[in-house]
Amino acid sequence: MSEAVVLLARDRGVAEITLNRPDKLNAFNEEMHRELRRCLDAAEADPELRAVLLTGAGRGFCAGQDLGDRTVAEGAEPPDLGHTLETLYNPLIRRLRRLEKPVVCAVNGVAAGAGANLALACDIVLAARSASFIQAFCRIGLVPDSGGTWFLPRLVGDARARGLALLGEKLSAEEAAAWGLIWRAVPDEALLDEARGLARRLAEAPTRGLALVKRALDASWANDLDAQLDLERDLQRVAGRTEDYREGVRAFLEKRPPRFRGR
């Protein structure tokens, strides 16, 4: 029996999800979409799993769509790529952004096309120094998808977003960190240890409050200041009623480490 194309491991409150088509640089086919959805379902449903770590097997993180699944015979009707986005990629990106658990991404090699934007959909991105990010769509006549045209200008500004999208040039991990595209570039040999440590740290945090932080940050792009202040008020009301807030205050007053439960 062949190994699953997406692997799920559970350790100390972290769901570690590994894209596992290393011979294809973890490029997406429909099976990998299904398996990744299954793993995210499991991580979301299990209250003991309080953070997610996403990475890739082998020498690449994700090369985007497997173009071998998109070959068209001469004279045949071309595939409806809009349907592919509507049914596979867009639900995946929305799922990651709305997941009420922190998501760490460890980019261990090339992240190209939809693979680059999959990483950018995560909350905190670490990359090995040998890793790179490529908006490869323009090289085959396509538009950046999987949120690329939304993430890029917000993370790096319009000028750099246009350069990345129109030229399709490789951006190193260290450049990506310097530009604010990702959180940090780390030595290759330290990537997984650092990413796992960060994911465990988040899993031990007041994760109900972190989910509300994610919601507020995502909403801020569409809100003016007054609307955002109102949203902060409403979310703070919810956060102030959580068990984790009460535990945090008790621990502070008792001068001891807090024991958060994500409730």
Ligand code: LHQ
Given for the second form:
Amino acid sequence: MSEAVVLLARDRGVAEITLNRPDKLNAFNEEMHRELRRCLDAAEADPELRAVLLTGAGRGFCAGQDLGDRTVAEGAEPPDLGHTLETLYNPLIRRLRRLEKPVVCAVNGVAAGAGANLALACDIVLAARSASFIQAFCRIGLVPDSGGTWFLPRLVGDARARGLALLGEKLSAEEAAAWGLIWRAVPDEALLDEARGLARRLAEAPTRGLALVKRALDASWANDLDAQLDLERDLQRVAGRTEDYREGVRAFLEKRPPRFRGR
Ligand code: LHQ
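Starting from the form predicted on its own above, please write out the structure of the form predicted together with the named molecule.
Expanding to the full complex; the earlier chain stays at the top.
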């Protein structure tokens, strides 16, 4: 039997998901979308899994859409790429943003096209120093998708977003970190250990509180200060009723480390 195109491993509260089509630099075909959905279902449903780590097998992280799957034969009707986005990529990006658990991305190699924006949709992005990010879409006549035109200007500002999206040049991991596109670039050999350490730390954190933080930060882009203050009030009300908040305060007063349960 051939190996699954997406692998799921469970380790101390972390769902480690590995894109696994290394000979295609983990480019997406429909099977990979399906398998990734299945892994995210499992991570979402299991209360013992309190953080997700996403990475790629081999020398690439993800080269975006498998272009071999979307060729246009001479004289044939062009494919409806909008349908591909509507049914496969958009639900994936929405799901990662709305997932009520933190998602760490370990970008182990090149992240191109939808693969780059998949990484940007994660909560904390670490990249190996040898990794790179390419908004490859313009090289083949397409528009950055999977949230690219939303993430890029917000993360790096309009001038750099335009440069990246219109030129399609490779951005090194270190530049990406210096520009604020990602959290940190780390030595190649340290990437997985660092990412796993971070994911484990997040898996021991107050999961519900972190989910509310994600929600507040996402909402902030569309809100003015008044609306955001109202939202913070509402979310804090919810956070203040969690068991983890109670434990956090108790542990602080008792001068001991907290034991959060994610509830
Ligand atoms: C690939 C791919 C690939 C197939 C490497 N497909 N085989 C959404 C909705 C619907 C349709 C359209 O698109 C989208 C969103 C998108 O993601 S559009 C953007 C799609 N991605 C790209 O345009 C990137 C294409 N890849 C590249 O430009 C290069 O491969 C990069 C710069 C990522 C890496 O370059 P190298 O390190 O030189 O590796 P390579 O090019 O030699 O690739 C290694 C193998 O992987 C090679 O196969 P082979 O059999 O010759 O060894 C490539 O053909 C294959 N591969 N990306 N997207």
